[in-house]
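Let's start with one chain on its own, the form predicted on its own, as structure tokens.
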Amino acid sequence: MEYTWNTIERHIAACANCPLSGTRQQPVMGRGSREADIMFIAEAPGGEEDRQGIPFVGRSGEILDRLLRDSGLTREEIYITNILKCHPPGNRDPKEEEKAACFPYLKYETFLLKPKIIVCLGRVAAQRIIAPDFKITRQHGTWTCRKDCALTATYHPSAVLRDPSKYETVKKDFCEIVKKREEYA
């Protein structure tokens, strides 16, 4: 089967592979600009994602947006997605089995904008992408390559809600990112 990006949608919106897809009000699919050289991806949409079925446009949408505009960057030149395409109640973190039903869709948005730079957005999505045991706190900001791609994880922008400290480390993870950029123009 060839996979575009409207197949991925039909595909995503008609998806029942794990429980999430009965509680869901909708499925949040990747956004932003298809010919992207950067990639972020975070662990699953929050409530509001699910409700407006677009990712990042909570209150943790308003901190990436400051942070991209921080570091120089818009959401028109990114794209931005999450392992799980249906919101767990409660924000909990994702299942084992529910990453796994989803994982598919990342690999064909992957496929298809083929990155440059993938930026992991928190340890779920880091420890999914780059290592399983990928420590958050202490790996933040390091780079490795994969496939002529660099991948490199930062905290949520969650994490600078409940600690607004946080937010130079992150900027700064964020400038890096466009360094790196610069880099592979």
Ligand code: URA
Given for the second form:
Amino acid sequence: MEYTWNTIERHIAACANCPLSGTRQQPVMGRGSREADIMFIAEAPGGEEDRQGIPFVGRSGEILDRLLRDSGLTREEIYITNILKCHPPGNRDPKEEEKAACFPYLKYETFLLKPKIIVCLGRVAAQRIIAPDFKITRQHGTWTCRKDCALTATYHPSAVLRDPSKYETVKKDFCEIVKKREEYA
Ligand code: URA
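Form predicted on its own already given; the form predicted together with the named molecule follows:
Expanding to the full complex; the earlier chain stays at the top.
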């Protein structure tokens, strides 16, 4: 596959590499600045994302927007994507074979973007990207470095929806991301 944003977009739009292509309304490609220093990676599109074809436009997206605003970031200056590009029915956890089938798209997105910072939102992304035994409760807000890229994870915005007392914790993690970007600038 040729490495351009257009080709990835076309491949994702036509993808039938796993059974989710039979249940999705539409695939959800990453969005935001293709020059961003910061790449957010979450789990999989929810129901509203499936309808609109845009990541984080549902209730989790409202929390994400608040977190971005409160830490001084905007959607326009970040890139946000998911491990899976298609909605798993009932918002169930992605299956291993779905993650494996979709992973090349995330690799191409990362290759093209060349982010300085990768932020995993939630356990599923952190365990796929940072370490298979990553414990979000104990390890959120910690940093590792890989090939000139700083990686971290925090709770998924849906965890804040379920437990609003987590908001301040996640906001603190987001503020650290902004500080890290300043270090790298
Ligand atoms: N949850 C996710 O993990 N990704 C989205 O795009 C929306 C909700």
